[in-house]
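This document opens with one chain alone, in structure tokens, the form predicted on its own.
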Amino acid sequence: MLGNFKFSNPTKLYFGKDSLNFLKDELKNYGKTVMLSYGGGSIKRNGIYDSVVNILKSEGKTIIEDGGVMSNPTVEKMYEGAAKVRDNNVDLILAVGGGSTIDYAKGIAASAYCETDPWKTYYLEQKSPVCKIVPVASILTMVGTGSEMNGGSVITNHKENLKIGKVFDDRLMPRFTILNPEFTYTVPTYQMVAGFFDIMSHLMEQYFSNFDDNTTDYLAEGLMRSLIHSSLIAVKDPKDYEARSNIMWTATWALNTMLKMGKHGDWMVHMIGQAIGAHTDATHGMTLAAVSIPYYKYILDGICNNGNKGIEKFKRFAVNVWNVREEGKDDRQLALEGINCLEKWMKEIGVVMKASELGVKEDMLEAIADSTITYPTDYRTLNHNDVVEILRQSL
């Protein structure tokens, strides 16, 4: 493995059907006032809200309601929530929902006592907080982002056509997370499969980098195989506990920082997908799905036209993840078959395959490319025209 690194992850996990029982014990470690952040109200319909509120009340907590967190949390919502945290002297932010709700909770936890504009300081300038941080905890109801065990927070600014992620340090990682696979059963199919692809994208974007023999690549391959297997079961029976529990656990480990150790990573699919989201407000996982096949084919073409450096990882992906047979195929054929297997699986689980399905049109490509953050990667560094071409191929 290349380089030097530090691994630290302070998030405590409670997993399983009875995991909510541990909330009562954890609440004893925090002050009286708890902000309960959640999305559009599905947790009230499925009973999770009542269960959580009853536990909070039994522990004598003052509950500050903070509902209405949207699927792509906006900077305006973040400002609003931060003010509510500050004005009520909140001791703990408890995010109940999917990745967007947890991302938002981290944003307001860092912003409540920030003396500068948090959007500019954290997201545009990527600076670390130097102010008081309010603790965050989470109860996960939709898998995909891995936000339940990392410091990531993605916020959308529609006025600037930007959707930007900030990876905060250990202070913003959830202090504890409750993972009950049954809490994910009522997620609509569209959102469920979008989350499945978000997991795959996290795994691939860490996997497709570096040229060394890296332990985390072996771990990523196992997680990808598990996700592929369980996802095909879950789309047929969303209440298959074994499949949903395996997917939930895979999602958490896909982005809890373990797999990035010793890796450079290539997050350009996320950068392009987030730019699409900034312009269309489309579901995050679907924006990633829409551009992934065009992106990886574009990268593969570049590798094949420039001495094949990087081809080994694409071949390994085909063989170790998809069980593609090597006999009778040259390097490019083998690598391309792996991408084709990925595409076949995507169609089987039912994700969006074209950006045009998300509202992207030809006359939007330049603006979306303008909103895309680019940076050097191991296999091919994109410029503005590259991004436009990948977007065009995704239509």
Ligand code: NZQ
Second form
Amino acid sequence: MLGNFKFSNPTKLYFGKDSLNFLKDELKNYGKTVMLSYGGGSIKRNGIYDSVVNILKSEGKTIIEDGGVMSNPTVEKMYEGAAKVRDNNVDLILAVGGGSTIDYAKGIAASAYCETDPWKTYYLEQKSPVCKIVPVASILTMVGTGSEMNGGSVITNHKENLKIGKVFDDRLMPRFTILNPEFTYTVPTYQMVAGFFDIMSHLMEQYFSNFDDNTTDYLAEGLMRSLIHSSLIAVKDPKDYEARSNIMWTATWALNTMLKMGKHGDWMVHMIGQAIGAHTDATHGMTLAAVSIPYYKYILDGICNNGNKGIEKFKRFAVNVWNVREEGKDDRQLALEGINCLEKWMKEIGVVMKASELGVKEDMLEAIADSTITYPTDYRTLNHNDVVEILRQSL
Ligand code: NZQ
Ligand code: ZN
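Alongside the form predicted on its own that was just displayed, please also present the structure of the form predicted in complex with the ligand.
Complete assembly follows, chain above in first position.
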């Protein structure tokens, strides 16, 4: 464990079938005006909206309605929401939904009183807020992003062909989050499995970095094993509470900053996936799934052609996560077998395996690579042409 780090996470979690009961007590800690932010209407259809509104009313809150947060929330929606927070003097933003709604809530919480253009300041320039911040809390209805217990906020700017994440500090992390696995039962299969892959990707993006022996990697291996096990149950029976609750808990730990400790992370699958998202508006988890197999094969090729530095992690992934037997295999074969197991699992749960399924075409590859943020990584640093090549292999 070679890194130096600070670990803190202020988000209070309420987990389980009865977790909504705690909303009442939490609300007592905030002022009268609550902005209720939600997506395209799923919470109205499945009854979560009514349950939450009843609790808000019983606590005497003034509700500011803020529906219509789209998947991959846009910068225009963020400006609109920020103005609504300011105009209504909102005391708490309660985000009820998936990662998009919670990310958006953090964006507007930091933007409402920002004196500069928040897109430029927070997302393009990656600066920290210096203005008043409105508290955010969340009720999660779709599992995957980890937004419920982190400071991440990903906003899409279609005009600029950019989808950028800002990781805000503790002040923007949800003050409390309610996690009821049953709230996720109505998520459509496509979104559900996209979320499963998003979790796997968060785990892998942190695991595939560094060279030292780090406790965090052992934790990641355990979480991956749990996810693989439960996801195979959940795709057959989406109402299996045990599987769905394990996945919900795994998703939160996969990206609540704990697995980041002492790790550089890689995140290039996310960078390429987000660039695909900026051009196609495709579902986040599916953009990651579409490029992951070509990506990890490309990284492994680079490692094998450059003195094998990093191969240990690929071998460990095969053995510890997928139970691949080591005997009779050279390093590359063993490493490749791990990637093949990943591919087999992805097909079993039914994620998108090709970027072409998301509308990516050969003549878009250069532009998507232009929108991909690249930086040095531990195992193989990518340049523009590498990204184009990975994208080509994902068609
Ligand atoms: O909008 P509604 O009608 O609610 O429908 C949503 C949406 O269509 C639906 N849904 C959610 N809960 C449901 C439900 N449908 C039925 N029943 C329910 N209980 O599911 C669809 C997808 O929701 P969304 O919030 O867009 O999905 P997700 O949670 O995957 O969030 C994706 C966004 O999060 C960002 C992504 O880039 C993307 O913009 N990410 C945020 C991260 C973070 N904060 O740390 C990290 C991630 O890597 C990711 O980048
Ligand atoms: Zn993700």
